[in-house]
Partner chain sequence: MKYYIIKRLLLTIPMLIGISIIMFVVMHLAPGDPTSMRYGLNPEVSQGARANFNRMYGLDEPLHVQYGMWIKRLLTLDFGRSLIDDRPVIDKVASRLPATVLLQAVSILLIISIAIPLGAAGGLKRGSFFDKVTTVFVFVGYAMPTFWLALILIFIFGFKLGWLPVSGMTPWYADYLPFSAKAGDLAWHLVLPVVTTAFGGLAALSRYSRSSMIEVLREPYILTARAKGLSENRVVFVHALKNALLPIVTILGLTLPALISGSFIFETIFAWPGMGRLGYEAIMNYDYPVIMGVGVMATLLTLLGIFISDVLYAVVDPRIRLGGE
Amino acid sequence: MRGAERVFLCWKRSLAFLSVAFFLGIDLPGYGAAVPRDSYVAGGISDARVLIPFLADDTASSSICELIFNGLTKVDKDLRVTGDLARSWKISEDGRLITFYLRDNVRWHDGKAFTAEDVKFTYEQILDPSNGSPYIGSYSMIREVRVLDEHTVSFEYEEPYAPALLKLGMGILPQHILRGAEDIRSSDFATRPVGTGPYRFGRWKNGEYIVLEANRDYFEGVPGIKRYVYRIIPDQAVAFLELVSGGVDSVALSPYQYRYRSRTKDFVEKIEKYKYPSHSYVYIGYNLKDPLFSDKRVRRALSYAVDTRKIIDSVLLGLGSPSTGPFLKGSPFYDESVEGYPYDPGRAEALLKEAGWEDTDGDGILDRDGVPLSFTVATNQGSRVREDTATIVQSQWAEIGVDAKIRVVAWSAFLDQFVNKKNFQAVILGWTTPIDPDIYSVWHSDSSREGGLNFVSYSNGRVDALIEEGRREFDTRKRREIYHELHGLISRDAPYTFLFVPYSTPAVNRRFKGIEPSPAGIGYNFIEWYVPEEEVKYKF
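Form predicted on its own: give me this chain's structure on its own.
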């Protein structure tokens, strides 16, 4: 199908969606003309997978869960831990016992009262291996969760756990609905959740949209926006057209769209764009169970052969910075002294030769024992940045005799059939970088089990020991030393080729007010966004 035809068909689907949206507007219960008002329609490249916080391991699912559920804690605009479902807390002198004092004015979306029993139930589910939470490693040091009274709950840890307050921001589930469920992941709740958050679940049409409704009983106040609609638009070009035409109110701009497509009068009048370093990084991950990548000299050579600066300049159009490790860039735990792998194809060739790879038959591709250095790099559909990055990397590797093929796969299939099953050779993906430097879930060898996030199967005993030590250490200076050593070790082992930290470049329709960019981005105060009465678009 030609590009123009694809855009036209997507445009027809958009018109169909507007009709559906109108139907939804008159079908779902309304709240009258008072605040909250209007709808916010966000465009995203992939559908959600499961709406249970401790099972949500993709961006779409996590972002929807954040609107439906609350944790005990959260971070404010300056990335400081503050209370959410918890009013306050007390930490024992030895750091092993945290007692939370819960809000007493919180109700589930079905009207039932939230209590400490819900907290205990949720963490029992997270720690139950049969539920397969990819985050179980972040809670494995919890010895016991005790309900002290209806609104007081304590967490006893095996040993002091520095990231505890941040990790306990995981969304809490309702015991009265899920008690006795045989399989939470496949339950109706996973696609029709009930939370305590600012938005209630409305409906979900797979592959098309998810609708949420403002929670008029929310304990922090009624959200300013009445309805949140998440639309799945896999094509970034189509998403941009939808933004300018008003089919959606917000999308993440590609670098090209940010630099060049957003200069038109129509765009400037209707849309506000933002730019700030994201809490994420993009990388090439190697399956260390594949014989081609078992030798770190090969992985290091592949890293030296990638010109990251060229990718940042040509793919990101300068909207990013190089990354050399898994920690939040700019934080005390990211070691700026780690050089990583500056572009050096000569050094790459020497390492490959040392590892036994030479072009013995003159076909331009390195080989060893009759096996060519040839493999497939997979990435997800819908990200022009990752696809273009793959093309440049393929070309740069070809210059040193490495034959890389590119495979682009729809997001859900990519995760289910390739990543989660470790059915890949190399992938181009990205991780959100947590505020706390604890990297157990992605880098500890225990997380390489089935369903874990260490799907490249990285294992290093010293790294495991440092990760465990870092979780126990509360002193910031000592933690800094631990994570700087970790940064260097992981870089030298090269299980990833760390590429770049991209800028976040969201664009939002100007009718939405109350947006205040901060270190946490622009979405941290979404419930405070509003639309003045005279600018309301969707009236229902």
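The structure presented is a predicted model; accordingly, all values stated were derived computationally and were not measured. We call the rigid core the largest set of C-alpha positions that still match within 1.5 Å between the two forms. Numbering follows the first chain given and starts at 1. What changes on going to the form predicted in complex with its partner chain:
- Once the larger rigid part is held fixed by C-alpha superposition between the two forms, the smaller part shows a rotation of 36 degrees.
Okay, that was the form predicted on its own. Show me the form predicted in complex with its partner chain next.
Just the single chain follows, nothing else.
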């Protein structure tokens, strides 16, 4: 779920009307002609690690990097790709060459001008294995990065790769500071970064807090809040008390806190809570190499027998929505018309009977040729949501005569000994759903080798072909058709029982105005947030 939060924090700076302006080619002056004021104190459970965008792989580091750095592109509040450091771009006929036209009014926090050389430098660093970027695989198809002039840069790909537009949103680093640096990973820069973003680095007290200061020269305008503070509060109950007593201005609520702890007068007066689908989903995956699950009818029956609504209501206290496929709910690629498997135990029983499963020995468990329909569902320790889900699913399956045993295993052992070795029957797990719909790494049959993420060994020729086609297609409308078809196909094959998309439930102090929830969450327009003069809390 961690990744989901990270994704939510990814569009801190996307601005709806700016993207419109961007298409019209207008340069907007800063919004609040007003001076930035007050401080926004966000609470998080763990410290940031590295403040270099292409190395940041945890929620805290990524969210801070998003405020300090800009990429070529970003997503707007409706999850569409829009320009960031790039004013616009052009894709060649064959889809292999993307040319970015950069803004010419961008300066680094130290005053130097941002140029195309910075872009080239950054991607050279990412592609250098000695820098150890975990995301190197996303850029391996880049053949060459060329600087055409000071404000124009082009990326040549080995073959057309549509996810590139979003992937090239990676934060750009200043080459004038880092060129010649021996080791970027361990350089001072990683703890005292210089970027182009709306906030510049202030202070970092290890394990306690990070302070960022508003960048008054920001090219999109002056941010409304003077300081962004990230405070580390490892305990969720304590973080909640800090929120209500004013020590922090924002935390992520647990479903329980959202439902039952937020009704007090104190809370209601001071704090506003939000909810929207997170960028993740939870599912039951079946090992298709296991003879029990090789029959599609069995998988579909198991899906019909699961009452997703009931799970959402009891496990997430209603704070989630059912899911029927692997795409981001709320994005154009998720096909709302796919029905999935609405709860229907009668149909489940009929399907199982059709597949030859009947209770011949009267022990309450279905069997076929003397083999009972009995298997183990494994999930990882440390996730209450998954453990509770397993318990409910177990009882719902028992009602149609399916015997499931639950096995909860510590995360690393779970990956090592069960998932990676494909040594399991069924698992309950979750995926984060990236904005780009490319699902190659999880659903393509090529990813089902040992250690790959298609550990259920799903393989469907049509699905493979569509996934490959989708990666090469830049046209959003055509991509939509491709992914809608994929959604339907995967749902019909039922290699997973898609369960639900949990909600993100942040809470923010009411003195912050200008928050507009959207499919991208609430953080996307952070630089537009402001505090009315009379409500300012931190005056220094």
